[in-house]
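Heads up, the chain below is alone and in the form predicted on its own; it's given as structure tokens.
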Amino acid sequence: MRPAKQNETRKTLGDTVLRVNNLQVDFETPLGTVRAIDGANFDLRAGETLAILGESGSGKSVSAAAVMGLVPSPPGRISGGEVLLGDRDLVRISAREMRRVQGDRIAMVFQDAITSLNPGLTVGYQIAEPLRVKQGLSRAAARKRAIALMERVQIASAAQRVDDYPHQFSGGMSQRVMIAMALALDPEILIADEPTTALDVTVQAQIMDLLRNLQRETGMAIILITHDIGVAAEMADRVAVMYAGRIVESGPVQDILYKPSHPYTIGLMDSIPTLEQKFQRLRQIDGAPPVMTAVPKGCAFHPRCARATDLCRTQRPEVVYLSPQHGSACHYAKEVTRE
């Protein structure tokens, strides 16, 4: 898209492009401070995909939010830690500097695109809203601009739909639209927060494959969210596995899929369906994710852990590494296998 901007921001491929330290999220609810996320600590590479898994309301999408500076402030607000893109803390810029790093710098795409589109402008106004806002393009030249980038993201006949609106679109194609929004200002970072929700297997293929030529036609690194492990399997480089506001395990996707060290992210992995357990019942993982005004002591995990023990029920675990890219935030890391 921008070659200029490529070769001077761009980073070598496995340098660290984002850094969140001990990240903490509070919101005030009529219950009291409620700590959504609570030290979450993960990076991101130049052109990997990091997934972030995990069951609705663990913190995955208050995390995204955070990273992007739209955390809605009240009720919400970053209570501690940083977020460093290079040299810069997201968590300490004003207002006027984050803006320049959102779509520059750091791109986010919403889940369900249908309703995250504004029903009442053309898709092509709102691709080229960024376009005419941040880089000073005359309308005639953001339209065309706007019309590559819906090729890019394969909308056929991208001149004519251009003027079209987001009912006339359908989900897959609405995402796409969203995709090239994201993709306007070439930024180095694309947060696709459940990228492929309500969308039929064979379109979230399609989606799939579309985020995985554009990173290797951008270098652009990916933050996946998602609660589905079989995306995070085919998508990502490294996993970060999120309970109750905490990354409970994280390390090469092939760590975690096949050496999960943490009780919760074998729970998720036995309630994968397989070929072998077509006549079985599905293992699930028992009770529910806590109430975060009431999130238990210990390993918040320990209500619904089998395994737990007294230990797990009075202090709060901290991360133990298996190697130095895979740490798990268990008591018993070194001794927990899947059975």
Contents of the next structure:
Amino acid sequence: MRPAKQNETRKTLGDTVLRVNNLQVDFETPLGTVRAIDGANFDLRAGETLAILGESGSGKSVSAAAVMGLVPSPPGRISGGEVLLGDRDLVRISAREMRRVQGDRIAMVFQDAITSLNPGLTVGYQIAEPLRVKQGLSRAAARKRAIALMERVQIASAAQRVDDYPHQFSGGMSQRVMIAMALALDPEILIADEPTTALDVTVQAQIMDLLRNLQRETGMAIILITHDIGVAAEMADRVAVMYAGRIVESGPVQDILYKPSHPYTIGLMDSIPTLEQKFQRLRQIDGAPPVMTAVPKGCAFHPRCARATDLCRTQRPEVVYLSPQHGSACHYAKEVTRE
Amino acid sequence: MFRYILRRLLQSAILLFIVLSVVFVAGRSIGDPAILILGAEADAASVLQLRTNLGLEDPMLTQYLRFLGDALRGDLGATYRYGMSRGELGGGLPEGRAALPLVVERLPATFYLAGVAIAIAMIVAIPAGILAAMYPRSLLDRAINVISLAGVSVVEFWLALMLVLIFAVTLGWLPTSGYGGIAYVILPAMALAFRSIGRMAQITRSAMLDELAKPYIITARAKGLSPARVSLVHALKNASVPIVTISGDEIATILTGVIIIEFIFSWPGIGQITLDALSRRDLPIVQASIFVLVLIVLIVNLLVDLAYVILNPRIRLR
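Now that you have shown the form predicted on its own, what about the form predicted in complex with its partner chain?
After this comes the whole thing, all chains and molecules, with the earlier chain placed first.
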């Protein structure tokens, strides 16, 4: 087990609750089999927030779906690796056993809360449903718990709003409902898949604050899927950067922000606009992410990388550890730094 | 809610008025009732006498207003000849029974047959459609496709005759025709329900497939709910609007189909009396049964609209 971070003041990190080893997810497409996740490794410790950072198509949402047992099948399939929750491999358990993990031990919050809630059922019903179905609570008791959960996610006048339908809630309030629903069975892990992408900036900040406070109260671990490096910097204890189905760099948030050691991460950092460069062109990473049916050989990033060599074009880089916790899948990890 | 119902009632009344007008015009176009009553060999004087007595010599507008006024009071005229001999008519005003009660007293038999047919259709089609959507490309899914294609292609009276041939004549399990208990109602109800089963199963299936592809289904699955619960609680609640719509349409279809089926099975309902009246040119009876059937369809549509409000909370009422 890796040592807990020493400079942590907010909380002390606990044991590893989830370990993903060499995960592979394939999708059957008309153009052939696409490997959406190609050997992802990460772990999650009790009470921490791990941000999985990447562009759309990088495989970050598929990773979340794989952990959650929600890879759409067909066309998707977990073709290799393991997802260890304690000593149980979630890839190999039955669908029935997986349903006792979903919601009970790992819960999920989705990107677009408005379409992710059932328009035909009251929010109270949807929040209370796991309690009624899985814990056998009576209608009245479940309703009471639903109101309490709504108060916990700071929905004003929860007792009046419990019988309202999702269309009567704003985007931010819908996301609070989603979070209340996810918290119902007191899970150890919360996966938040772009939870604030569809929201206004001010509402975004409120939802992030809420998640942070709830984490402090419950001690649950959070996997935060995001494309927003700012969100990751603000929320995460550790960051895993994904590119073309692989984790290219991972480590404590300070290391990723201040000592990025993969050209892709450096490119992401450089593309953040700052106040000083107000009148300059925004910097960007040249080129576009690869089409997943034709991932470049060797290092998938090499066509966009300024320092790519023949080695990069032919050989897939292994993870190089710059510190016990900070790894980068670049042949030149020890040399690349951000100017 | 109250204003919504009021508005829908008003719309229904306007529709009923239009239908009555069409019935009036059609009724004046199928031949002279006086000649129909008296026979082609009657002399011109008595035909004119009867036409005057029937009010057919009045201007069209007067006839139309009188027709509407009578209809408003529930008087759709008296039967020309139903249940009486020609001699009774003489040269004077027909003293036949009022048409509307004659039709209305046939309603229980029709409701019995149509009700059983609708129940069969819904009980078979809706679960079949749901299962087909839950297991796409399964054997059941394919079977429903074949049955619904057959259902829309087969003509009802042919199917009715085939059912009689197989189950009544060859196998002898059920009576060929007549009115009575459950044994009598099975064949006509099946003949009526068959077409609706296919269509309702198709609509249910596609409505369920639409809903099962929506993001909230993934949320429901992420909660660790069973596939049955995800389909039957989460998807079905939202798929219920198109299912109720098609059910309402099929009730109307069955009510029109009932006319020919009642005739084939000698079922003493509104359909039988209507066909009978048509062949005898007994206009008031035809008018009354069209009026009653349209009224029933309007009521069914009104109930379907009210069901939407209950099933879909997003329908706002003003």
